[in-house]
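Shown next as structure tokens: one chain only, the form predicted on its own.
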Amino acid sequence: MSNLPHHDNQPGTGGGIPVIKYWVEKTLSPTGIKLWQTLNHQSACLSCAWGTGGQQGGFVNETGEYLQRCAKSVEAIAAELQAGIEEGVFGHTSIKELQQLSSRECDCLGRLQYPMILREGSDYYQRLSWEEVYQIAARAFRQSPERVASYSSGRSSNEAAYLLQLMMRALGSNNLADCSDLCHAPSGVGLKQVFGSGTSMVSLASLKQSDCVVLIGSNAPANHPRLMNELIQLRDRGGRVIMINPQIEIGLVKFASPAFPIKSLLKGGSEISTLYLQPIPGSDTALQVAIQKSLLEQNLVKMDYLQQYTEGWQGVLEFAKATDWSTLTEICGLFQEEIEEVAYVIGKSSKVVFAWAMGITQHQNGTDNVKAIANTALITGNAGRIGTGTMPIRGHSNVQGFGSMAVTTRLRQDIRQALEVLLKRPLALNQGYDARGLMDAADASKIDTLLCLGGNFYAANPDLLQAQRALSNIDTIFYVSTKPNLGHFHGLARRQTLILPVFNRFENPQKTTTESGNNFVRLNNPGKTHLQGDLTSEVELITEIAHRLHGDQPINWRKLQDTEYVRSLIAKTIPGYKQIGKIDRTQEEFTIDGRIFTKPKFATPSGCARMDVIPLPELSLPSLASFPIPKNVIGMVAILGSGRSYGQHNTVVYREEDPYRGMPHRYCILLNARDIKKAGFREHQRVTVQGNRSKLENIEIIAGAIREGVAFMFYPEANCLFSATIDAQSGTPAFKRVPVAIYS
């Protein structure tokens, strides 16, 4: 790290003292006691999908290890323990004033306590009763099925997710957009094509037996800190960690975890990365083909494995062999020698796990990227054995559970048949809108009613100008939330916008379940809220709306307010979830059947993994002159990747600054020092950043450990800049490769 740009007060290690200070600060706050009680509550973490919490207590992970909470957990819980927003706040604050708030300021308003409505022609949200909410919902959802839609996030439970899709499909609508459409959909689509299953094939216990992890396009120290504990343990047992990321993140080089206090405090943390590659963004498929080519040349291909357990391997190897090194190195911007070293480490390791996050999926060829990684895993025999496999790192805490509960436009045939038995009729479903399809449909005035179960549909999308315009074409929008966000003030419906306050996971009066990114189902105990307002649970909300729409046929919807009964239906209709039907009696959390492959027999019709030749990406950048900017400016063109800061969860911002990157506020752009000098800029200079949709002015330049020609800005603030290209196979936008002009 000594050769990397370093700023005053910028830590030299990820995690460490700043995290401990944050814990102490929150512990000594007025809500400190309640915070610790909640951290120990028997429920899954509110933050990422790594899977802490459940029946063994809040600090315990899936393998029974303690001290597995992180700063992300504390941030999320502390935000939920805020005081309730008094009724008069919205009554005396106009929508124009609320639209001036930042994401962090929205969150800091506090907890939502009362149902509210913003009616057409009004400048203020007003309180209304739940009976009025249900009357409005009953009218709003009685539209043509193709004009009714939902959007959801992973903050909710499996039970709420199951009821949401059941209600929508009972209406005849398949418009079940989800936040995963904007992030990890390429993982599910790509892995299902290769292995017949779209989730991680690696359990946490299996990961602990690997001797090499290849981590691609992930900033785990910020977004999945508990994964860092596994990487620390892997290095301690002599394993290797290969990082592939255009930006060098401090925590991926060295990390100090509170779970290992002696190492953190006395030794300054643990070394993480063994090798660190910084490819050109969007070149991941070319890099994987280059690794495959090198494996062939070093005689490290597992031919017996390929012949016995895969299909289509001949074409994949032939393509890698026939592709020139010069072509591959030019596309990915790396030296042949560094690729060969990575291939050697992978080929010589006995148990390799390939893991990735949105740096792989949020590209125009995101699905191809996933399939190319799977090909490398198969070529080296690293799939279907303990300690090996492919492992997408999911974001929100139950986002994978929503997919399992069939909150998707891609409804599995076996689930469809089971739902038809449950509903006692064939399902006549439209094709359905995913997240981007839904926004485009709303922009074309094809949607009348939208229910948003959590999330921030407005700010999570690219092209915020389109998002605001599209949502204003919808007659009625219901926002189901625990706290205010930007969407509540910018994503306003044409006739009426409702904000409906609900309990969070550790407050729910019913038992619920969630699913981790490693296919483990956790049971969440009931809890109590500190609020005195008029809240409901998501389960009660959805079942009451469904009752108003469908009555008692063919299901007694109000009976579904009993979550144990919901779980009995899940057990009958969702593959792999049979054990959930007895979880109330046994209290036994479980791994979902049919997803963790410990033998090389996969969920395809033949049992073999299906390998395809993946085309190389065609990468190009526009010239400075092609942007709508003044002539004769000092400027440059860069590949912008947007992402979260270290004090952020999805679109929710807890801290404005990012000390680990040396970025003091949200309106910064991280550039390589050589790019800054070459363009005629200076660090801390203020510039304008222009995308293909809009521009941001007064952006501060920060020098960072990022590849030349690449820039980084914070999401969602940068989302206004661009209308992203879309991965045709999954529908996911290319947030990680956005051409921008930077000029003064």
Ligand SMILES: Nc1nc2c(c(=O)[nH]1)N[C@H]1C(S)=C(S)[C@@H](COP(=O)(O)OP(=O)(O)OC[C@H]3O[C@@H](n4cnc5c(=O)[nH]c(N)nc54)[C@H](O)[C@@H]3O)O[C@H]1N2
The other form holds:
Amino acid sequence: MSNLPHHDNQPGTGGGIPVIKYWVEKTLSPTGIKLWQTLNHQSACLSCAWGTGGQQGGFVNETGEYLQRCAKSVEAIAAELQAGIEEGVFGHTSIKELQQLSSRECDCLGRLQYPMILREGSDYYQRLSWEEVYQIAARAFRQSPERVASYSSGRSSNEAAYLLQLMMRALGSNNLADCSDLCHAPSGVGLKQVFGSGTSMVSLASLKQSDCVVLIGSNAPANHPRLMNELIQLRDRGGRVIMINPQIEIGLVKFASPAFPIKSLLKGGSEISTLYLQPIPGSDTALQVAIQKSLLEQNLVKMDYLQQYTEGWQGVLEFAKATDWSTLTEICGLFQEEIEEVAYVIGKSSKVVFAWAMGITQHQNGTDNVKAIANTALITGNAGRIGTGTMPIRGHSNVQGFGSMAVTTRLRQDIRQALEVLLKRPLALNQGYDARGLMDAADASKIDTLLCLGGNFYAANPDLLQAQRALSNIDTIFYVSTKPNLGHFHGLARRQTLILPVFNRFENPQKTTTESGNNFVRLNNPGKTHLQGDLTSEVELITEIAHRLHGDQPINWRKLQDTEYVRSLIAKTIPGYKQIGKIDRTQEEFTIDGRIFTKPKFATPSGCARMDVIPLPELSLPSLASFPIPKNVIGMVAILGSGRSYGQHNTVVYREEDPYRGMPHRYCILLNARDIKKAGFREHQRVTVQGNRSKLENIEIIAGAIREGVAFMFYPEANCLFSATIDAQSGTPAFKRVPVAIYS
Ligand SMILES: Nc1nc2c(c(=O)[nH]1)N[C@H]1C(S)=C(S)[C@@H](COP(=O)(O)OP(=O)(O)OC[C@H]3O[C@@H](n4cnc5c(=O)[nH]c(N)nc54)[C@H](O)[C@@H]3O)O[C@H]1N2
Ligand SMILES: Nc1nc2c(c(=O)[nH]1)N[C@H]1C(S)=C(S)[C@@H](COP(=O)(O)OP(=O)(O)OC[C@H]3O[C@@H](n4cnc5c(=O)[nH]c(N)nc54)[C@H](O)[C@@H]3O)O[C@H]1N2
Ligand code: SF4
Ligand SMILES: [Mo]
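For the form predicted together with this ligand instead of the form predicted on its own, what are the coordinates?
Entire complex below, previous chain first.
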């Protein structure tokens, strides 16, 4: 660690004092009491999909352990507890002025509390009544089904998600784009091919049995902080943690968790990583093949396991054997010796969990990356046994629930059949638009109406110029939201843009459910809002629109305003969800059937895991001269990865600075000190960053613990720069490997 660049005020540990300070400040502030009440409310945390909180109270994790809420959830709740935005704010602020706001400023306006509309030719959002909203919706959705679409972000409940797809499919539209298309879709697609099931096969209880975790392309200290507790405990019981990440994230090396106060305060935190590999971005498949090659050479392949429980293993082993070390090490930019050490630790451990996040999925070969990791797990016999397996670490708190509820363009055959029985009609057979497909369809003027259930479809996408143009081709957009964001002011429809305020999870007047990334279903109790305005619940909103469109046929949509009734339909139509049918009676939260594999019998037709030979990525970078930049500048080309700071939730920025990376504001670029020197730059110098779509000027250079040739910037700001390449198998953009020119 001594060679890491260090800045004033930059903590040497992830988590730690800044986190505790944040807790104290927030919970002792004037809204502190409400915050504590909300933290204790019996509902799942709003923030990430680790699944903290639920029937046993807000501080309990999925194995019943207490004190499991992190500062990120405080951040999310504090934002939801802001005062409501008065009508006059929008009445007196023109759209041009609203467009000047940064992401943080949008969020700080407060909670949305009145339905509003911006009409063609008007400069102001104006209030309207719910009755007017429903009349507009009834007209807007009566288009030909392929011209209406939805986009959703995984914060809403299972019930709202289920109703959204039911309403869309009843219309005959399969255009159910979702934020997971920009996120973990490659995990779902890849794992489904290998194991027949697209989610994590590891429960939290099972993770606690492992003796090695390989954590790939994840910045868990910031984005899944309570996962860090598991890694601390794993190290305490003598286990190993292998990190694979081009950037050294400080909290992956050492992390101070408030759940272990003595260690945090006396020892300055716990050691996390045992080994840390920094590959070239986008090279993970080559690294996995290299690990497989080394396992073969060290005689650490579990042949019995492969023969009994897998198919296609021969080809995978032959490919690893036949590929030269020099080819592999060149692609991933690592030494053979360090890869061999990692292979040795994996091969010698008895129970290994392979976990990953966006560093794996957001690549042109994201699905291949996932399948390559699965191959390594199988070669070492680490799937289908307690303490082992593949574990995508999911993003939004209920993003996985949206997938289970069939908000997807990859509808399972068994769900299709069940829905056809329920709706008494055949469903449309086309696939429908995923997130990128929807943006391109809108760009080609093929969409008339778009309902966004949460999220920020505009700013979450690459190529913001295209996003703005595409959305302006849509006649009517409904943004169903809790707080204003950039999309509400930049992602404007041609004729009318509506912002519809809804209750969040802890305010819903009825019980709802959510599903964590570990396949655990939480029951969220009803709650109250502090707002005086005119909000509705997502369930009421969707069912009311559906009622206006479909009447009582073939189901009574208004009756579906009772979430218990929705759950009874979910129990009948969604595989693994039978227990939700009795949850109102028993209050019993549960693990979804058929997802956690504790025996090596998988959900494929043969029961065996299917191993495919995965092609190595062909990575190249354009030259500086190929960018549209002035001649004779000082500059360099880098591989830009864009991701999250320690103070944001996706497109919503809570804090401008990122103290853990020493980045003082949003417009910084993190580079390796040697690159800075080689290119003739100085630290803190202002440069221009040019992508294939546009440029950002006045970007401050920060030296950081990042691999040479690689750069890191924050999203959504960086999304104006590039039109990402797309993983053909999953549709997910390669946000983590974008060539940029940096010059002054
Ligand atoms: N506080 C907070 N929590 C969140 C979110 C948030 O914004 N804020 N967002 C939620 C959502 S929707 C998601 S999807 C998750 C995101 O959680 P993460 O995936 O942890 O988030 P990213 O910031 O995208 O970080 C990805 C990591 O991948 C590394 N990486 C980049 N390229 C490569 C590569 O080629 N190979 C490897 N091995 N690593 C690479 C980066 O250096 C970075 O450390 O977090 C969820 N939780
Ligand atoms: N460059 C780059 N781009 C990326 C990524 C990246 O790593 N790099 N990551 C991608 C990933 S992983 C994801 S998941 C997407 C995220 O994309 P989205 O999910 O589309 O965006 P968010 O910023 O999470 O959406 C925030 C908004 O959700 C609304 N909201 C919050 N709670 C609720 C609720 O309970 N109900 C409703 N109806 N609305 C609510 C609020 O209005 C808030 O402003 O971004 C993607 N874009
Ligand atoms: S780890 Fe995730 S689910 Fe758990 S408290 Fe933190 S943000 Fe919430
Ligand atoms: Mo995500």
